[in-house]
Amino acid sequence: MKKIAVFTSGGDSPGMNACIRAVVRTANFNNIKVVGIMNGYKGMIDGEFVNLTTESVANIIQRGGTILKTSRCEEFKTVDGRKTAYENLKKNQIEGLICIGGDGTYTGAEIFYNEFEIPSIGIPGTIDNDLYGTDHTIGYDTALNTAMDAIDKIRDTADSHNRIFIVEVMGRSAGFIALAVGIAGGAESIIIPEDTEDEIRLFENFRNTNRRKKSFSIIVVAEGEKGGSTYIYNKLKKEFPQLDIRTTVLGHIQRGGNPSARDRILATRLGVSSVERLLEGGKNECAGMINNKVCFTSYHDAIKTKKQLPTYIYSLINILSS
C-alpha cells in the first residue's frame, strides 16, 4: 500500500485524537501517506479529504472529541451512497481504511467491503463500551471517571440534605458505564438495561423496614433503561411520596474532556496495531484489546455477538449497599 485514509464516526470519545495520531505516524513510519476523511462517512462521499502528516498530529494526544469530526450518514445506507464513496476514495489514491467508531461505524465498513473489496480495520471508539472482540473501547476509562467525579460531588449535597439522587449517565442499551461507576461511586442501587430484576430490588429495598436507615442514597441509572431517571422518579415518588428526590443527568459532559491515560495509551496501541494488521494484508475486522493483549475480530462477530456484563461486577452491589 501507498496510501490509506483514516476517519472517525458515530459519537466522539475522549482518545480518539489519540489514536488519529498513532495511526498517522505509524503509516509514515513506513513510508505510507494518510489522508484525513473529514466527518465520518458523510465526508466519504462528499470527498473531504485532508492530507495528514507527523507536523498535523502533533500536539493532539491529549485533546478530546477528534479533530476529524464525526457525523451520522443517512446517504452512506444507499447503494448511491456508497458508490460516491468509492469513487472517491479510488479518485484519491487510497488503498486501504482505519474505521474509528463504534458498531455503526463496524457496519458501514462491512457492507462497503463486501461491495468494493476496500480494505479495512475498524477500532472501537465509543464509551459505552459496548463493542464485543475488546475488554475495553476507547473513551471509556475517560467517561468513568467523569461520571464518577460527578457522582462524588453530588454525593456531597445529597449528604448535606438527606435527599436520594437519582443519576442519568449514558450507555443507551448497554450497561457498562452505569454499573462501574456505581461500583465506584458507591450507588446504593443500580438500574440497567440487561437486568429484568433491578427496579424489582430497588423497590423492594425501600419497602424494607429493616432496611439500614440512611440519611441519603445515590441511584445509577443507565439512560436506555425504561426512561432513565425520569421513569424511576416518577415511580419511587408515586409510592414514597415522603422522599426528598432529585434526579441529574450527566448527558454529554461524559463524552468530553481530556483523555485519561489509559485511554491514550490504549488508543495508541491499538492504532499501531491496526495500521500495521492492514499493511499485512488484514481485511473486514476491528482491532480490541483482551487480557491486554492486542486482537483482531471479524466485524461480523463484532456486530452480531452482544458483549456481556462482568456479573460477578454486579453481585458485589447488594452486598456493599446492605
Given for the second form:
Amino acid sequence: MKKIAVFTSGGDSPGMNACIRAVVRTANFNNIKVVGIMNGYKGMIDGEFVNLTTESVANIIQRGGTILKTSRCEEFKTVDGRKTAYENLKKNQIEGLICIGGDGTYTGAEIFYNEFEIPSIGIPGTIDNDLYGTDHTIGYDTALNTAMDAIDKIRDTADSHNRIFIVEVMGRSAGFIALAVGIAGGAESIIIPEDTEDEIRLFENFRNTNRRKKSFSIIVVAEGEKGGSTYIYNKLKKEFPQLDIRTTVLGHIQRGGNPSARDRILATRLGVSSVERLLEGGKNECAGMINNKVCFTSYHDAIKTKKQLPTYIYSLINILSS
Ligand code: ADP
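Moving on from the form predicted alone, kindly provide the form predicted together with adenosine-5'-diphosphate as a structure.
Every chain and every other molecule in the complex is listed next, the one we just looked at coming first.
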C-alpha cells in the first residue's frame, strides 16, 4: 500500500481529531501517503479529498469536533453512489480506508468492500459507547465529564430551592451515558432504555415516605423511546403536583469540548494500531480497547452484537440512593 484515506462519519465525538492525527502520523512514519476525505461518505462521492501531512494535523489533538467534518449520506446507501465513490478513490490511487464512526459507518464500509474490494479498518467514534468490541468508544469519557459538570451545577440550584431536577442526557437507544453519569453525579434514579422496571422503581421511591426527607434530588434520564425528560416530568407532576420539579436537556453540549486525556489516549492508540493493521492486510474489522489492550473485531460481529450494560454498576444505584 502506498496511499490510504481517512474520514469521519456519522455523529461527531470529541477525540476524533486526536485519532486523525495518530492515523496521519503513523502512515507518515511508514512512508504511506494519507488523504483526508471531507464530510464522510458524502465527500467520497463528491471527490472532496485533501492531502494530509504531519503539519496538517499539528495542534489538533486538543480540539473537539472533526477537522474533516462529518455527515450522514443517503447516497452511499445506493449502488450508484458507492460506484462513484469507488471511481474517485481509484482516480486518487487510494488503496485502503480508515473509517472513524459508528456501526452505520462500519455497515457502509463492509458493503463497499464486498462490492469493490477496498479494504478498511473502522475506529469507534461516538459518545454513546454503544459499540460492541470495545470497552469505551472515542468521545464517551469526555461526554461523561461534560454531563457530570452540568449535573454538579444543577445540584447547587436544586439544593438551594429544594427542587427535583430531571436531567436528560444523550443515548437514543443505549443507557451507557445515563448510567455512568447517574453514578458519577450522585443521581437518585436513572431511567434508561434497557430497563423496563426503572420507571416503576422511581415512582415507588417517590411514594416512600422516607425519601420525602430529601430536600432535593437529581433524576438522570436517557433520551429516547420512553419520551425522555418531558414524559417523566408529566407523569411525576400528575402524581405529585406539590413537588417543585424542573427539567434540563443537556443536548449537544455533550458532543463538544476538548477531549479528555482518556479519550486522547484511546483515540491515539486506536489510530496507530488501525493503520498498522491495514498495512498488515487487515480488512473488515474495527479496532477497540478491551481491558487496556487493543483488539480487533469483525465488522459483522460489531454490527450484529449488542453491547451489554455493566449490570453490576446499575445495581449500585439502589444502594447509593437509599
Ligand atoms: P454511525 O456511523 O455513527 O452509526 P450512521 O448510522 O448515520 O452513523 O451512518 C453513517 C453513514 O454510514 C450513513 O450516513 C451512510 O452514509 C453510511 N451507511 C449507514 N448504513 C449504510 C448501509 N446500510 N449501506 C451503505 N451505507 C450505509
